[in-house]
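First, one chain by itself in structure tokens, the form predicted on its own.
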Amino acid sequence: MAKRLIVVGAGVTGLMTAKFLVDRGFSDILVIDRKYPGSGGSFRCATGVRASFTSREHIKVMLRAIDLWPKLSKELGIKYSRDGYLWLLSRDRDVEFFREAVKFQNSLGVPTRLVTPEEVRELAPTINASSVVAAVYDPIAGKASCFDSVTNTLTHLLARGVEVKWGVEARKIAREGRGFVVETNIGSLRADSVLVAAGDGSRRLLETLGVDLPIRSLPKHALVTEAFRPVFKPLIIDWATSSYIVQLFNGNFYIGADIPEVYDTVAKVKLEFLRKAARVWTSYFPWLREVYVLRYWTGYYDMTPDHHPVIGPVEGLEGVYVAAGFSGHGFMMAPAVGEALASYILGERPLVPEFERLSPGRFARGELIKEIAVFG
């Protein structure tokens, strides 16, 4: 068992990993973040939680996460609800694809089902479903508060003696004897093991150890409106335009929409995003024309070639672990990923065997996994 662990990245994944370790008696942990806890993808995400994917690996990992979310909600006071996901389909070819996807999901225990436009209107009152041919409803999907998830987990850790420092940028990791030294803007930090969970910065940091992972940053866009009383519960996806909308716990509508972007470029606000987001969602909810946009921000999906995360020990570098490349799904997976990484760090195998298929070495071995249900 490692004696001292440095976690690089105080997003929800790094914090959840520290939480599962602390709860098992491993408390010699230092968590560092170059900005502040949650400042990367955690505080920018849509808060959705689902198992309606198209790969066995994603589904099994997310079924474990869906088991853990209500337990963490109760233990840490994280707002969480199973309000469902609704995938709107407006093209016949998409209906046929999702018909097969639903069969696959059902075979693995995810109770998704195809629903009619009439059922769509029941699930999302006020929606204009005239263009909807059919939809897929995922009743065990839901949402969790990203702010509670970070701040309440952080409070849990601080109360148990975990050291958390922000404004600390990890610039290089190197071997030193049987351990590692992490070079930062405040000096050298030493540990027996290191977990790199630094979002789009993970690849650059691991390169300093000679580890090359095929993770690329793709700019993404999201906005939030003013708050209203509850209107509809599910997170709704328009599959044809790769756009989505969800009403958050405090009543704001969070909207994302995919627009053409270039990998590894600086994310910038674009009028094109606002136009598309408005066009897509005012067609479904005409009353949105009267709603004000409060904020618009950008961020990144750290993408891998197979749209699956890289999780686990780095082969050939005992004591180095990675959790990156989530391709837009890091927040929802965080409880299961944190639990699995804690197992790895404690010298055990993860509870969910499919995690072993997500190892960093799969790219070199050519063992890529296929996932199609990525949007936004």
Given for the second form:
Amino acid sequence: MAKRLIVVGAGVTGLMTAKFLVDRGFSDILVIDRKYPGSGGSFRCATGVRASFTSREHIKVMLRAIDLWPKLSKELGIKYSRDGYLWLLSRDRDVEFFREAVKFQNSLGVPTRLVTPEEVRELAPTINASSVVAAVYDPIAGKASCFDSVTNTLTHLLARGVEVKWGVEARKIAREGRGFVVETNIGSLRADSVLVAAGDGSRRLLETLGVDLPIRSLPKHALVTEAFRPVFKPLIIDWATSSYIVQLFNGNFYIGADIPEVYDTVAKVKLEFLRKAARVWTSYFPWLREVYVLRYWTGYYDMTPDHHPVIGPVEGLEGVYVAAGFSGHGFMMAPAVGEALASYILGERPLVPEFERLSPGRFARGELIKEIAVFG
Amino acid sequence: MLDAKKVIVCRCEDVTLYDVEKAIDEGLTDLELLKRKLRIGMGPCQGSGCLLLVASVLARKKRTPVSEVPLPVSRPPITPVQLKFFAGGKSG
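Output block for the form predicted in complex with its partner chain, input the form predicted on its own:
Okay, now the whole complex, with that chain kicking things off.
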């Protein structure tokens, strides 16, 4: 029996798309995942949510996501709070750059502002801000629990009859009659439409349909410490070293730091990451020296040439949709992406017109978008 | 009669047998999902106290042998390590 839709990838994007569809009465969906729901970027990410980007597309899409996060939080019990983002700047040239970025963000309705080192000390108690020249504060940014986002959306879907199977790897997609057949390790699965939201596996899978998307995966590293009572609210970025720290809802400190990596290689645990993460953040927060690291893991940013995701129907292949290449920002925009994909799949145009600029065909047309604020 | 709400399965995160069984009944039939839903294995003991207990509950519920329940990936460090050992510099 053919399904109406197969979603390849039970990450937050695929699950939220299924949720928006089910809520609008679209049934007969099968979601598959090669490992388990959330096993790709969703469960590994820093959980930050912000609209302070430097492209109109990212800002508009993320403003919609920021509208949706509180609603999903209430409906699905996903922990979410607008605790802000703080970008620490230690070089004059960075301040000049961010002065322009803030102007641009303000013009599109994102209330970021430059703040002084004194304000940094208020926003991030206990910080040693001696190297900070200025900072940018984004009060509408925040964080959401990536665990709740996957597990609660998953149980919401299961309770509404959506089939979710994991340990099922999609190896090939082919057209068959008016629909598609997805070849997997458990046999052939059929559906009228297919959504590929499979993170770093998306490119390889779409190649089997003759679709080439320029997505490359870049290894990334993160650690989490033991839990403490709340110390500071915002997610804090050290712009000069492309590193960040955030205290998660449970009290653990999550730290990411940038170390040299090679595209399309297997992510491996490296002592170099621990050294960098520890050096950057113990100098800002000296008490962190005494804090214990509990876990260190790796993951990938699925990077596109313009650092913007590929979202929407695949031109020339009616019934195939894609959501991939999020370049490190997939989790935060998932609610808006799920809503937009549901619209596409229901034959409508997305609510936020900027989604149409993120279409898979833009690379062939040479319509790349410029975004510079990628970090971590 | 055993009160599942009073049986602690994970001491780091205060998770009861009731919590585990409820999550499994909701469809979270995988240790990786139970870990994210309930935080089992995410405390300082790194799962050494709870994971096998939860695996046996899951196996009983799914009517499969415990040996067929996949365990979550263990992340380094094996035991917690203070950041100062990676940062170097003066001891604090």
